[in-house]
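Have a look below at one chain only, the form predicted alone, in structure tokens format.
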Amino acid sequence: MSEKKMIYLQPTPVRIWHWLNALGIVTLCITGAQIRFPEYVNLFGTYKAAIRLHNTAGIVVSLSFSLWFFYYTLFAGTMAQLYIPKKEDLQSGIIRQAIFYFFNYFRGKPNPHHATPDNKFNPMQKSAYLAIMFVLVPLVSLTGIALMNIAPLRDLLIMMGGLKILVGTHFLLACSLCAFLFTHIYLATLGHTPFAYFVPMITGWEEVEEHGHEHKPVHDLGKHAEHVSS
């Protein structure tokens, strides 16, 4: 016998950070496109206006990253638990989750990972977020800050290979972050409805079914029941 239950999956600081970060990154991608390709993209008026908005969005993303880091490190204390893949995640969890994303989802099979407040991310998400949040975002932020302070950092930039190297590095990192954004949005639609995974990031609550001592998402249990009955 199972019953529906609501779990509080996304606390308010996390939701604020998520949407602030999302708005900032989208703004960075669009303004960055105009800065890089002004002859093809002109959404923000003048070139200087695009640069000002780009720099402002970069500061917002840097501040939101700090909010995320300090919340999970100092307040919640769950940074390692949520974002660092465990041995089992690396040995078999990533492969199992990849098979689900690429094959089993389209065959109606259940997701092998069931999100809980203490284990929100599947092995692939942990690995991706580890690279994104601990490598990509800090490097994009640092190279962006350097581009905003070229004159004071002139000697350092010369030692690192010059302005062209810095601009090229920042652009390639930004392209990687933009590619992650599209992938992230696509994977977020793979719930029992296209917007099922968006709801917890808006309200904080996700509906699950309590079955014994295990909490499973409603859509996963529904798929499992269909599979058993077939």
Contents of the next structure:
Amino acid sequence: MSEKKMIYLQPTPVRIWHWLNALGIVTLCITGAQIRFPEYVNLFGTYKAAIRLHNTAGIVVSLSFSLWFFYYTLFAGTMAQLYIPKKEDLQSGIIRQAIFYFFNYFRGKPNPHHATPDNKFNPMQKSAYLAIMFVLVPLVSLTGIALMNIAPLRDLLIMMGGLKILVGTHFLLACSLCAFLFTHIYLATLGHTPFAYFVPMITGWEEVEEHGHEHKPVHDLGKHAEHVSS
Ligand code: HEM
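Structure of the form predicted in complex with protoporphyrin IX containing FE, given the form predicted alone:
Let us now look at the entire complex, which starts with that chain.
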């Protein structure tokens, strides 16, 4: 016997952080392209306007990052449980998930991971989100904040190799973040419909089917059934 059930997957602070962060980072990528390549990109009128918008978006991303960090560490207390991969995730989970994304998804097989509020991410997501949220976003924000405060940080910047090193590091980190964004959006469309994974990130809720003690997202069962019947 299976019955449909709604699970609350994405709490409100996480959704607010996520969409503020997404808007901020997309704005940073576009304004950053104009600042770096002003001869090819001119979407915001003047160079100064692009810099002003870039700085504002940077502040939005840094503040929303604090919301994400404090929500998961102080309020929910689930940061380590959700974001740190376990031994079995690293030993076999990542490979299993990669096989799903590269092959089994296209053969209509079900996703090997079933999200629950205590274990939202598959092993690949855990590792990628850990690197993005604990390394890339903090470093790109810190180098950006340093670039907004060149005069007061002059001595420190000289000690660390000068302005060119700082600008180059900020640019390379931003390119990595931009590359993540394309992959992230593509993988987020691999549910049973292109928007299936977007719904919980908008409403908070995901519909699952419960089989005894196990519950599976409706879309995975649908895919499996489709596969079996074909
Ligand atoms: C337009 C841009 C974006 C779209 C459409 C998008 C879409 C989504 C969707 C559908 C989910 C839920 C499914 C999943 O966990 O994969 C998600 C989760 C997530 N996204 Fe994005 N995303 C965007 C930008 C970003 C950016 C820029 C970052 C980080 C720099 C990011 C980091 C994350 C993280 C860490 C989660 C898991 C959040 C949690 O449940 O704690 N996303 N995103």
